[in-house]
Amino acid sequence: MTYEKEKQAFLNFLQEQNYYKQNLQLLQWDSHTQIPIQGYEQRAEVIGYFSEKLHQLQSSEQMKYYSDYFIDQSKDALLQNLAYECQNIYDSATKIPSSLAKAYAMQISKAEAAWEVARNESNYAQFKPALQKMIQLTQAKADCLGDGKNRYDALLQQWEPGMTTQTLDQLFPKLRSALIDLLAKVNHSQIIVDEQLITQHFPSAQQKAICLQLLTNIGFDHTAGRLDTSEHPFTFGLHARDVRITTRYDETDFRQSIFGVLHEGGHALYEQSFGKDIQNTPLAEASSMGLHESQALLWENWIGRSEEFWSANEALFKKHAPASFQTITANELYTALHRVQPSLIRVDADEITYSLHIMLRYEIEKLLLNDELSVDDLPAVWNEKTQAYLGITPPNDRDGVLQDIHWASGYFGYFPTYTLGFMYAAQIFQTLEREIDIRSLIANNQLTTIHDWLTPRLYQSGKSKLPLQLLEELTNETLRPEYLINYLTEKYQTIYQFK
């Protein structure tokens, strides 16, 4: 077979494994949104029998074969990209059993299910089953993935390429110090910033009307995407042409919605902003999910908790919000939406605590994978950890150890990207105002314009670039924390005027 037959008929054979993966997310999707309660233990069993198919694929000698053709005789940079990223997946499924791989994906969608009824009903005693057996699933997976020695960094390696364990520790200590310290200050501010000017009733179908219209500002392209509620806002990118993103709304509290608006829109501009040459094959996904947490975060803190934002979206605020809020200045709902305190839901927490909340759940998984803490304990630890970090106890298991779905979705490994892309956001956000005077564009509402910046020197290039290696091309730094560490400090010195 010639070369170019050769190409065509590997480019076919990652086809037949994106319809899989397609048709996996909208399972996915539908089990967030509009399932009904009975049909839980069916999809299961379609779910588990497609992600076999897949894995049988993906662990083939089909696969082998066509990685290694490419690495060897390709000349074409994107076509070995492409091949060595084959590679990598071929490795990684040809290390997990067949069976394994079934029985992981069906007892995702079992615990999810196991988790959302627990969680409506408080009640951690009715997903411990669910967990318990998801965890011993996913040390088998972590096992087969790693040397053995480490299970949390063979995990973590499937959301952060390249990145450690040992990074992170050397990191996350000093982030928190930082942010334990800003939080004291905070505390012992003479400012009071009082957030009842923006709990009001707000009806959700006004609030609705308000995200469609900001997703419209920031270049979310509404044909190839849409909106729908789920209990937690998530993105499914089926395809750059189809990304499903959902929020939640909460009549009594706007920020809910608007902000799961804007940081999933984040994660929505990188689905659909990977290049032509790249979809339909194993490329078309993020870097890396920190990398894919800098653009939530990007788009929904620096940009939309911003002052510039809220002056130049003042008018379509007040077009859809009741008459109690007609009154409020575009500064006064600036600095009620910076109120500094501690909580316990992790997606409602303020920009100096959240990561607290990430280093919480980190220290838990580790210890979780590494048989330190069995699920019987696992509630009390989580409520000593959130009291020895937020000064806060949960007062029941819905706003405790039951928030996030992750584990039930088998998200071990997971929770550092969050910080990390907090990290990122805050590095790329200063070369952003170093390039395009970013400030400006937020203040005039030309937000496309820095949709435009960041599509062909991150979004398009998907998966063809670690992480690390993007970072510093984008800002021709590597990683470094204090960039974070600043922007926290100088923004909330300002609003709390501390020294």
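Structure of the form predicted in complex with a further copy of the same chain (previous: the form predicted alone):
Partners and other molecules omitted; one chain follows.
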């Protein structure tokens, strides 16, 4: 067969996999937003069936043949990149024996159910046996993926290609001590940030009007995506021209919807901006979960929680806000959005304490996977570390070790990507300040300029480049925690008036 024919056959084969991917995304999206309750049982079977079909394609001899062929013979960079990505996909799909993959999937179902009961009853003992088994299976999985080398690195690769524990172990301690230091300064400040201003009643429909306008402002293409409601906000990209996000509405806390939409909107901009050449191929994914998160955080925190943003959007906000909000100034709102308060629950954490939650989990995950911590001792270690980093101790396991579903779902090695997202965002924002004076753009509501600038430099290449490579090309530097530390220090020393 000629090269051109092989190429066409390869692209057709990838298109077929893409149909399954789109389809699975729709099935999942529908399950989270639309499905009637009695539809779940059949839906789980349908998702299982099509996931298996996709896995068969990903682990097929054909997949191996094409990736080998085009790694060797490709005449352009796109084919080369596709071939390497297919090799990764093939390896992930085949390195784990199907008996282990099946046992793992089944154990996730059991562990998630056990976790749900345990958390509701705040009874860790209910979850412990399932967690023990999950750890064992995750160790086995990591050994397959990493060929017996560093287990944590093997798991981390799934979400953050190219990242290593060695790098994290250099970055995190520095960040941790800076954050603990910052937190102490905030704690000692005489300033009290009052959130009462923003917990006044605000009807959902009016919040939604603001959310939709903000999405338009940041460059979200409503003809290539939609906004829905779900309990846990998420982004599902069926493909670049159909990206669906959700938010939730709390009528006594507009932050849930507005910052939720900016966060998911950031994810969505990434998904809508993949280059035409990679759309509907396996390269049409974010370079890594950390980089994906960095864009959500860039829009949510760096842009959405800036003084400039609230000045620029005061009129929009007040147009839709109830009467009780009309006398609040943009600056009062800005300040009220920045209360720092060590809390037990990660998902409620502020910008300073969030990463402390992550580092605690990262350290514990490593201990568990290396058999240096037993599930018996886990809650005690969790509580000790929470006290050490945040200065508070969970009164029960529900608000401690049982708060996240991640381990029950097999997401070991995922947590670090959240803090990597913070560091990436800080470093990218600094570049945006230097290159396009981003603060003026925000102040003038010229937000699409930011999107337009990031698209060719960050979004459009998708998975063609590794995250650290992209970051270095964009910012001319390797990843450094100082940008995050400086951003937080400057912001909060102004608000909390410390030196």
